[in-house]
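In the block that follows, a single chain appears as structure tokens, in the form predicted alone.
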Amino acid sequence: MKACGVIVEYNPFHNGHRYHLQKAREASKADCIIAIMSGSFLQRGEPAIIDKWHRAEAALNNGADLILELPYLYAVEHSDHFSHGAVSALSEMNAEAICFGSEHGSIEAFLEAYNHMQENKATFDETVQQHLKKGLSFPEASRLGYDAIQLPDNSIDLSQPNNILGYSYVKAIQSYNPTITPLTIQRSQSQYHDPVIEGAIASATSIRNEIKQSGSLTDSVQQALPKETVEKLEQYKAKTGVWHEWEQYFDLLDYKIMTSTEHELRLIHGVDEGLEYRLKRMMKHSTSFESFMKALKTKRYTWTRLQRTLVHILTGLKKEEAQTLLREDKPGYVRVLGMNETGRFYLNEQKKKIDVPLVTQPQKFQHPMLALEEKASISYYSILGRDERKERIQREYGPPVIV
């Protein structure tokens, strides 16, 4: 069987990632399309809006045949680390292609920027170190290093977020294995940060926003979404009286922040440059998550680099045990959370093909990775009741989803 990987988050699962499905089976004329989802936390800082589990099944329901997890350590985390985790699992798993969505909807483009780069990586390097010196964040760095080794004319524009996206999948595949095809599908209609829902194509971003403005399932949210997709927000609301977003969250960051030392929050991934005593400072005189990010956010701390930071205080994750898992080349498992009779079938055919272990019953391995997976989990249903809280943790350990 032939396999496609596509690396998605699904937050939530909505019409345009059942395009993006329909075009990547055909573009690669795979049997099989697996695809590795983010969990708990997103690649952006942000909690999932319902959990793995359901978010798997409506993909399930809707393209995808076997649903691997990216692992939080990578699954929260610039571009670059995010694409080398995603690469490496679908990789081992003996994906022949990933295809990704773009603004720009040309491989030739990606790859010709990716020679490019590589050409003039000396300078774009150097560039991009001028700059953070400066102060400035490392995308804006970026973006005058892109300037500075001037990309050919018909490039791709990487101030866009998908095409930054597949750029990082372009080196992970060159870098790891250049055997994969990269694909890149144009995004139809809705662009990633559109803010309104305008049609029944339309961006995460603005599905979440009128779920959050009207608390409720609207009738253009629905327009918009998959009935898995509507049923699945139904069935988890119902269940835990909520869909996740930070502001919900902000208690246990006071908590967490304000009974640290600023030793102790130094020693956090992505806790740098001073950021420990800003943090105390601001949240001194906060009262929600919102009015603490204004105040924290800085030229140099951008809203996602700081939405990161705090999710690795909630879930405790130290410095140095992530530099040094973060090193590893070669994902240390796979992790199955769903898969129809198709990825059921893959699966079983590639069984003896595959050096990594496959972990379809978590209880039963161990790894430091999966370990915080267990912390980030734990992390994310803290805002649960007691007995539902202890319920969703317990579902961590259980059997992958088949539909």
The other form holds:
There are 2 protein chains.
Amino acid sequence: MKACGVIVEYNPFHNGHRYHLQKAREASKADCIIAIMSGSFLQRGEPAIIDKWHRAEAALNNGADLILELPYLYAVEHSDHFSHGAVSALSEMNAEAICFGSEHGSIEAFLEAYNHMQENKATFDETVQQHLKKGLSFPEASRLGYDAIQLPDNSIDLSQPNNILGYSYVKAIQSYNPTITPLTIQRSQSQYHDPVIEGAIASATSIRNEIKQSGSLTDSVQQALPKETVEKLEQYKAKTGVWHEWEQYFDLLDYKIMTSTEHELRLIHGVDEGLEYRLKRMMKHSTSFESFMKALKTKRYTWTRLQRTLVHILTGLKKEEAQTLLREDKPGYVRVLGMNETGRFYLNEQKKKIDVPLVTQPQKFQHPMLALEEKASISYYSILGRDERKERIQREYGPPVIV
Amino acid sequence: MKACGVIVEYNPFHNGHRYHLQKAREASKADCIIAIMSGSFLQRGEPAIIDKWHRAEAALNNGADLILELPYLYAVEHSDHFSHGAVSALSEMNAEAICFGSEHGSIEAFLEAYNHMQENKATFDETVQQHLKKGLSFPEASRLGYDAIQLPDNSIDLSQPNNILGYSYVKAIQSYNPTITPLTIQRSQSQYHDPVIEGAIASATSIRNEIKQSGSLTDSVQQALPKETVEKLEQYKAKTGVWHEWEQYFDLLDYKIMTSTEHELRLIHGVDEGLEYRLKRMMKHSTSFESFMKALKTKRYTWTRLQRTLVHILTGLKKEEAQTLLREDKPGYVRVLGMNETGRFYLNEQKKKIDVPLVTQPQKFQHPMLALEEKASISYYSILGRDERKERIQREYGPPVIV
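Just the form predicted alone so far, so send over the form predicted in complex with a further copy of the same chain.
Expanding to the full complex; the earlier chain stays at the top.
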């Protein structure tokens, strides 16, 4: 059997994701689509709107055959680590291709950009370092780096978020396993940053915005989602009473920051350059997550980077541990969140050809990355009522979803 | 001016406390009664029902002239450290006498017991150590120690809680400053452990029990309290919505224990003898503080010792820090929580004769014990709503209550 990997968050799973899965199957001619999905917290440093199990189930009903969990360590990271974690896991699972959505839509342009970059790496790095020293954020410094090395005409626009991610997937494939075929599907009908829903294909951001503002699944939200996602969102809310968002974690974050010393905060992954003082100073008078973030924000820190750091404060991820684990060549295991019959066949067929431990019963397996996942789950569910919280955390040790 | 010290928690201030203050004034013939009071958390490892400010004000209206804060470090400790902290602070404030309530009521008996103990210390210590090794709790081992050295007839009964405390005050006075006169007032009308209120003099335990069970200030509660305490309890609840109790901290404790590694828990003051494993194992399925405590309890750990340890988990007090600070000869400062005119006169008169820093503006003073106090406050108020929480924490840096 031939497998194609996709790298996803499904926050929540929408019609655009279903389209991507269809196109990935067509383009790769794969028998099995493996989605490696972030768990409780996402790349932009936010809690997922509903838990991984409900999101996985919606995806399995709409074109994915096997869902793996991208470990927290990689999931809440900038694009290079994120991509490395996802690509190496898919490679270990013997995916022959990886297919991603991008604004550009032509894989040649990504490969050209990659090659051009390899040739001009010194100039790029120097420019980025220069601008970082001046106090610019990493994305801004990178943009100026790309300007400096003059990517060929009709190359990809590396200021577009999905192009950036796609580029880093290509980079990770080239460096980890160049035998994997990179494929890209053009995202046409919606832009990543679109604030409002228009039609049946909408960005996850616009869908979450509307859910947050209206507090419900309006008609326009529902038209952008497969019926299984609507069901899962409703089920999760009925069970737990919430759709997760940062604001609900504010009290806990406040307690955690204010009872930690500056020294303790400095040990946390992402707390650099004196951020520990700023965190305590700004939290002292903040009464909401929104106002805290606004007070915290400076030119140097992107919103995303700050949010990721705040997630690490909640979960207690230490610099030393993160740095040690991120230096590893690949994830220490691959955890299966769910599968359909095709996924199960693929696993059975490949089992003996997969070198990393394949985890379907997490209580029987130990690894520092899995211990981090547990802390992330406990933090993620901490806002729920007592019984529901214990039940959800217990579920984390349970078997994959079978569809 | 002559001052007499009293060592108190006022949780809440009741008619028995008022009686104690009157009798202390009579017995000591002092001009000024200085009460050193625990702040946010108490010796039995519980949050105070209302904050220190409201409790201080009620006491100042009912016989106390000056209220000092017993630092968290000593307040949430077994009787030896508790007494040492309180007695040394009162000594530094030049109190000439210390007056405590006891079941026995005769100071001679306490002094006799102390002398007898000095003479038989080796036997006592050996007996206690033997029984601790067998897995008995410290109070049980101590009781057997007292049996072994055969206190004189008509001596104090050291199985009575206020006798134990009184005995440790006398011990602390003798070792820190024997020129202080110990005085005791007999507690007659209520026993410390009395579960129900009877009449106008009732134990704080029985008052809290009734408040907790009824959720209100019933007639029998009110008859055991001065009107100012009733007012302060009502005001605090109207402002914050709560009377503090452990159960309200359960979610936070759960998060803290379950996101800490065993190694991190072992660093906390009081987490000894493998308790870190037990904490995590028992918390996994507990859905209330009550059930968690019941699951945690063994012969070796008293309920009180466990509760104190759980407070230290909330506030993050580390073994190393606690041990270092507890080795100090006396508190690093004395903080004034409130005063009336007599208290103010006393402070003015004594100011130059007091060697330890006298703190009335905590934001202008730094000391590790005060940093601990801040963590205790933040933990204590963490269960309140956002605005009220920030306001109460801000109040902690403010000036003393003046009555």
